[in-house]
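Let's start with one chain on its own, the form predicted alone, as structure tokens.
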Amino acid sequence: MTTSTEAETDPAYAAIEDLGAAPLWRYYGNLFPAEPRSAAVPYVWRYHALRPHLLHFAETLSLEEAERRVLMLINPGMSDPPATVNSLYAGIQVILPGETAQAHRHAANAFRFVIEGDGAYTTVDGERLHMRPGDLLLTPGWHWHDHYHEGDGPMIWLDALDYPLVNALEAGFFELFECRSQRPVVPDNISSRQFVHGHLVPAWDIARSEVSPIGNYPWAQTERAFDAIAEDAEGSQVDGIVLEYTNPWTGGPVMPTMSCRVQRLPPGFRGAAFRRTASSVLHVVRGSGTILIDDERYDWHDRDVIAVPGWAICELRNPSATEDAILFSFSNEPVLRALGLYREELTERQG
């Protein structure tokens, strides 16, 4: 029998390496871990600390110097290539009055959640979608899109894309439009107005897909949904009163690679501890609170962004005695469900 010392000096190891092979027994523990180990780490990006720098670059850099004034939210554990959590990216983008953004399209799915400002719109495949705070605007993969700001003051939103996944699959494409901006070819916000009526959807539209046909999910509709539920819903012991933005054709997530949700944590909410294989990014719409991730406590406030790695033990809390906390989130749950890899469980309450 060969000893471990002899194995280290066995010339056969070098020989098989030269032949493009490797011994499984040296890698087995890394290839099949007992449970998921995320490269991402928990992290909180402070919006009110980042905002002045975002505005500084908007004022000092021209569109020629920086076509997209975006601060990428890069997880300390996922800096090369840059990502916010596993398979997902988030950034904070600003556009100033009178500015446009070059029309383009890419294979990656994207959306924007409006943080502040008024008077801007995104044009997606010829449909102008007007932005207001709290609106969720979709830019599905390979759809032409550009932006224009005709209002006053800065317009700021949260960008989200699945390009880390698309690039890892080596399926990324990118193309610039023939003109800087698209001409509208359908009435403004028509997709939102056609599908705003809940279960009554246009029967003449047969181009059904795994991507939602709705361009903009207005915050006004989200607020009405929360108001209609009021205090009657028991909600989730983990997430509080949580609602999912859905594709009206399938009832599933808005995109095949990303799900989007919004949740209300009532005053005094103390969620059960849980973990999920899905990685997620949370954005604080309003309020303040705490999230426990594994052994650490993180406080969050208005408009902060939080990275929650997959399979981390989490617990949400709203310590206010009088005010709700509202969180928007997106995750890669649809990908894991499609591959049969999604798992979630309640765990022991932390601290």
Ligand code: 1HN
Contents of the next structure:
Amino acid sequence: MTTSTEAETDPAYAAIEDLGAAPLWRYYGNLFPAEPRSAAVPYVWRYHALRPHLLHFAETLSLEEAERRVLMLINPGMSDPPATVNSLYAGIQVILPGETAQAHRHAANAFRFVIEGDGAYTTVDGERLHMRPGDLLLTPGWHWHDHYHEGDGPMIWLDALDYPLVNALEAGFFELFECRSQRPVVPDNISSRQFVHGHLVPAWDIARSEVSPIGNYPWAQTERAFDAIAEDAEGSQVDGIVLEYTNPWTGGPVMPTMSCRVQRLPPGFRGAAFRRTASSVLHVVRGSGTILIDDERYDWHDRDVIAVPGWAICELRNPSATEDAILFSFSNEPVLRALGLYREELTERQG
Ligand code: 1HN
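Give me the form predicted in complex with the named molecule now, not the form predicted alone.
After this comes the whole thing, all chains and molecules, with the earlier chain placed first.
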């Protein structure tokens, strides 16, 4: 057996390093932790604090200079490459009336969840999608997309992308469109209208794919879905009344790498403690409450964004006696499930 002093002086260590080799016995603990330890830390981005800075840059930086005017929400534990939680990125984007954001496409999947404003459009592969608060708009990988705003006042939304995953897999591609904006090639919002009935979907030649064909999941429909079950649903002991946005072709997540959900926490809701290997990001649509993540309690308010690292023990609460809280969230659960790495458990709090 080699003692640690021998190990430090044994010239074989330096010799194998020069040959591009390393002693596995010095790596075991990090390579095979007993359970996942995320590099991400729990974090809450305060919308009311970020918003004035976003508007400052809207006044001082043109979209020609910025291409996209976005404040990236970078997890303190994940700066290189910048990510919000493992494999996922979120940012807050602003566009002003009269502005256009240059058309481009990338291999990374993206979506937007609208926070405030009205009168902006995203054009995705030739389909103009109108954006209203609470709408979820998909821009799946390699789809051309540009934004423009013909309403009044700033238009602000949450961007989400899976580029940390795509780049880790060394599969990133990016291309600018030949013009600044795409010309519409199909009627506006056509995909939302084609799939609005859920059980009755177009049976003609629309390509079936792992990516949802729906460009916009409007908030009006989300509200209708909640209202339809308002009196009856018990929901989940962890997440309350939680709904998943689905790809109508598969019934599964909207994109292969990201799952999007929206949940209603009724007044007084106290969620069970829970953990899962998926990493997620929550966005407060309405209301306020708390989340316990491992042993820390964080409060959250209207429009805040919360990083929930994978395998952290979480517990959601809505302490209000009268008001619902609504949270939008997204996670990398589909990736973990596809690879057989998804685990979840109800758990006792530690400590
Ligand atoms: C992107 O294409 C958009 O299209 C927003 O609005 C944020 C962050 C990283 C990479 C591409 C957009 C982005 C992005």
